[in-house]
Amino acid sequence: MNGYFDCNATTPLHPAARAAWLEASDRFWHNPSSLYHGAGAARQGLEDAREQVADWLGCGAEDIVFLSGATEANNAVMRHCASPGSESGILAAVSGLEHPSVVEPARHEFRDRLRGIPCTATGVADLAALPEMVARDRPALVSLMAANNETGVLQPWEEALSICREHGTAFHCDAAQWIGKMPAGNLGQCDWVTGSAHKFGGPKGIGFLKVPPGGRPLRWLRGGPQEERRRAGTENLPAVAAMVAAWAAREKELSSAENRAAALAARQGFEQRLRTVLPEAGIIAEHSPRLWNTVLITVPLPENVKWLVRLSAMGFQVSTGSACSQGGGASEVLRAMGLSTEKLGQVLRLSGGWETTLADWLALADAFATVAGTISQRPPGLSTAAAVLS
């Protein structure tokens, strides 16, 4: 982990998650939907996990659905809320900061019925016009993430929830980057909440969806009666157990004020060192409230890919932005924040984890200084591929 700074993309499997996965694979290998004794034990293990997730979120266990992760969950929410019989209006309002797994299904399902929530240049959703829009248009759904995966900026999701509550509008919160880094207790008040285990030390391919109690039943994947008929398919109990174990480990970290302070101080130590060794670098949304683990920076020319390659050769793994946006062009989030085309090609995202120490962060800052001393600007006419290899 000491050179790994891409935790917002994925995290290594926590030892407690691995142990839980192996134990559940041995003890609860039966199909939880079968009727004999061994299957009953598997069913009980699944329901215990559901109760634990509900306790952390502050909602009822019957509101928790296990599925493959936030992408599937976000698709399910958009499909459900856009379908005939939706509880409220026909529109949806989605912030300009959302992950592609929210934006793309929202565009597909709502099409010309989709409305945007703007953001400020500091990376925070601007809710000034939301009360009037919700009161006037009565949208079927308002969606705002808890924390941005690129900038790390914490979003005013509780304020958005309050606005929606006042007008009887359903509210969805993508909490993939929040869970395991920030307290989860108030999230259960949202109608819809989505999360992915691999963002906080759990395995890939498992996550949860918190659904609103009552109302029109969710019918996502059709087939068997699993998950109260809300998501067909045999439940992946070992992965669920591993997710819960990883989440428990993160909750323990969050319960310690000393741990939280140390994690934030480590990131701040990096920023201070970076300003000294590479004053040309910029920190995007520097003065906005951010996750303790995330720094989005702009590096001097040449483009960010060349910096990434040089850092990787030194043993430091960083990214040029969201892994789910790679190959899809420049970040829509950063465009919404008003970054210039030139700056979009100079962005690097650095995201550590609970195991990342101050020494790790400072070593990364010093690596930037080393690269700065060796990297050269790309001569006019030289292709990006050739520049990366140079």
Ligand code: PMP
Contents of the next structure:
Amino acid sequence: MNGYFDCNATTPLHPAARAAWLEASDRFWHNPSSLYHGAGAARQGLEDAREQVADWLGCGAEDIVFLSGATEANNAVMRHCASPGSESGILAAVSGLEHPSVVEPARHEFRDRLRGIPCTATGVADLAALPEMVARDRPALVSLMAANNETGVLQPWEEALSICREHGTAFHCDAAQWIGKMPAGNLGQCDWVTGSAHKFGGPKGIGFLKVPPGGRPLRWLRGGPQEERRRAGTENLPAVAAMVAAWAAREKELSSAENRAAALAARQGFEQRLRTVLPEAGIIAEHSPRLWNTVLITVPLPENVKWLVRLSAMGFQVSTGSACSQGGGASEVLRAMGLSTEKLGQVLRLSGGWETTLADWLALADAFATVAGTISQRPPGLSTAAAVLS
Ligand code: PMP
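Let's see the other form, the form predicted together with the ligand, since the form predicted on its own is already up.
Following is the full complex, with the preceding chain placed first.
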């Protein structure tokens, strides 16, 4: 049984990624910037990977910058667009659903020049006011993620992109949760796109940033001339090769309508069984279009951590929310969706992967039923700490 249901936090390394990492480490260990013959192969390996990523996104290979992941990429975008010389002004609009790696640098860089894009109670960005705002305020950047990491809700990023296009405004899409789960084509139309390998079976610490062609060149990390002077530091070619191998495996899965339908049916099977075995549970953004792998639920009292601990003891790994908001207070995204403080303490995020089967999802639903039984049988008066550990 595969009891891992926290794929939106990270995923295990795909075997193809591991093989590619080992092969690249052996074959391409030279510094791609060195001039002798052996390094040429490493340089070629890096450029082949760049072309492959550009091909999936539908953009030019010269627009792809490799870096350490989506956090770095999102920081680079905000810094670049807020810095003097930015062509279209200094204001930015960022949706209320964004990951902290977008929100925090946006707040830091744009301060009182940051505008919000609201979201509905169903977890979808509300773009009704965006055309007027973009026309009036001429922001330097609009940012909307492709799929939300907490709810799994798919966002209208293509609509936001076309609004921005009409007004010549740059558009940034954080696609960290989309890539590997949904087809990547069309994302390359966005000016800026960020992605992270460890969300789809690649290694940690590697990702990419798609930058707009032409215009003011990105100068993010300064130092050596790597990545066309856009991101200094010796390239992590084995990790890049592993990211491409994992991505290739995911695109292959995505190319099969049968696979996609089975993955969605597995999660839906869970939801159906959960409704039967634990009718008091709720599904957040139930009727919104969601990633096939994600379901955010509310469990009945006691609070979510106690459910998590009991599920963990039974071999199921779930999350109380986004790994990036753990310890950082309640989720701003769920607050923006209007969840009460009490409900926030009852949320559990379940995110499977391509390897998660219907049987795994159903076993998880049955585990919820078992936990519901043990929680209600808990003797009264047990201390909170003991209850959490029990
Ligand atoms: N954006 C989103 C939507 C994410 O889910 C995450 C990872 N939680 C990130 C950005 C940050 O990615 P990384 O781990 O590569 O820094």
